[in-house]
Amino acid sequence: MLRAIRNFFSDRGFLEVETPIRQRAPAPEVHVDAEPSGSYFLRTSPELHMKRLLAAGYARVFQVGPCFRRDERGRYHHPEYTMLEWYRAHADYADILADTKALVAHVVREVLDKPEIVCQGCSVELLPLWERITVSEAFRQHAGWDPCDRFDEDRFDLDLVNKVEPNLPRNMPVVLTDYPKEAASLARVRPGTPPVAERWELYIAGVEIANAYSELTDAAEQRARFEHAMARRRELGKDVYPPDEEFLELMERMPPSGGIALGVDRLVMLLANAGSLDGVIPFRE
């Protein structure tokens, strides 16, 4: 999978980068805990330092590597774990989309060869046709009410996990998309009745797989969300990393980008047809 990936990216004119694993000042997320590491913190993510890269003029980047969340482990979960990030300049999420498609088909093809994956006593057809849902359309359908409208952060995050992933289609891919402005602090907002976020996440077989941005470049309004991210991780108790200052003041140059983040795991659990992440990962500190 590592090598049709990489292949993938080399035939598409992208520039395999590596950034620092050590951060001093990680993507301000309220619910996502970075690991300590001296007066550092691993990275939960590379991307402010990807998109350093796009500031710099590197118009396609992508990156393969570890990245850490302090207390996490489920059966999609683990404290360590590989993400596959890649950025386009001039691109939004509907390019990233595209791209995705074309990663996810030439991936199955390399490594099984055949279109379809087996998962857990799930057929699931991955090509050509993806399913496209709205969150104000999913929400309303299966928990009753639109996060768009009127978002209430505790009980989007429930319904999401208790009523809306549960019942997302299984036999091909879904694409869950336009999200709530307050849910994706590092989107682009396109204005509309209600505002939504340019985001979008992909789930193959009830398992999120993918998070995508149409990403944010504005480097005032990006400083107030991290302040308000900061802000809220404050009152719930939990440590606030300082402002990445260098990618605030980069950001004056980050040209219109496109983004996304694929975790490399999930996604060869499902191909191997495992139950958990357990089943393809071979050491589990």
Given for the second form:
Amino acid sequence: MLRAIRNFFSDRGFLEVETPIRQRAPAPEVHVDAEPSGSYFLRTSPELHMKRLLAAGYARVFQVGPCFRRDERGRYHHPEYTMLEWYRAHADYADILADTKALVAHVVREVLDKPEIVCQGCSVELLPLWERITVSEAFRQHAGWDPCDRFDEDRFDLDLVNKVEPNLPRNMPVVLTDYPKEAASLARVRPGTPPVAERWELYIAGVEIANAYSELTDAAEQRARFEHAMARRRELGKDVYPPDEEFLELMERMPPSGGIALGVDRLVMLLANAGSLDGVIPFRE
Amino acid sequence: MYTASDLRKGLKIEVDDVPYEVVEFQFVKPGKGQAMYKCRIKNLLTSNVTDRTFRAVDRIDKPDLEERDLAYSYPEGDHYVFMDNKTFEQLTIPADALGDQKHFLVEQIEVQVLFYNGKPIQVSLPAYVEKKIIHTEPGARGDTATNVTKPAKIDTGYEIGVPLFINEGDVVRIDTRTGKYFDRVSKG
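Form predicted alone done, so how does the form predicted in complex with the partner chain look?
What follows is the whole complex; the chain from before opens it.
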């Protein structure tokens, strides 16, 4: 699996990189909690360092390695897991989607020798037509409202897991795309009525596999979002991380880019037709 | 109060003033979203099962539940009288809290009673009880097949299905979870 991933990227001119696992300033997101490590934190994602490399002129970079998230343990969660991230300069989330389709096709061919998988009790055709559905469409259809018109965080999260995700098609991969601007995280917002975040999530057999953005490159906007996230964390009584000033400074030089984080363990789980991560992570907590 | 991270299979909680037991739960956390617990919960009063998702920040009420071991004494109208063998306190439990279990009560048998806000809501009998057959038609001689049953009355007047070789006066074991004949203990 890892060999197939590395071959795929090196054939396409991507540079494999390693960035710090211990970080002073993890990306401040409201619902992602970092594991403390001395006066540092273990990374929840290599995202901010990968973007510094984009700003330094590296146009195609990828990394596969461990990430850590505190208190995340369940069927599809493990506090230590393997993340694949890649970034492309002068590209957006549509280019990243093309990469992802080609990567999944390549990996499945190398690992399984056939273009379909059986998992979670259904057969999924992995090539090459993927269902694309916007968050607006999916919520209107299954939950009866449009979170892009008026956002309500609790209602969004609850309806997503109870009404939308269980009803997504399962016979092919599904790309849920164009999120409410309030759920943009580090994605660029496309103006319009309503404005939407250029962000998509990939679901295979109902399991969320990857999260991609057209990357936000506006440092002022990024700072405002970090501050908002930190304020929310403070309200919720969570650890508050210092802002990554170096990243914010370098962001000015970041070209328009697309990037993605993909859960490798979850993809392995699906290819192995395992019902949970416990079936594929050999040493578990 | 419980926090959502206390949720696990078997935990008893209170939602909208109704006691429930968690029968299934799954940790979920959609990308960038908050942690949630998708639960299947069983209403302890009606046994109905429903789905309920709790957010990690939710506080969940603890029901006032007490489990007591009581020994069955005797019926009294549509109530049943039990004794707490530690305190010698007598308690009367209405028939509807017992459901079908009432047919399988045996004098001095130990049962577990679950009280909610001081009211009995659930009575658990031992898995097997022994009951005497007080009436059944004789079966055909030599017929020992166990897949064919005939009706038989036990001493509480309740009718169960028994194999054809069972006769009046026999003592049989009944599985209280299914309410069905299990095996024969002794011949009458």
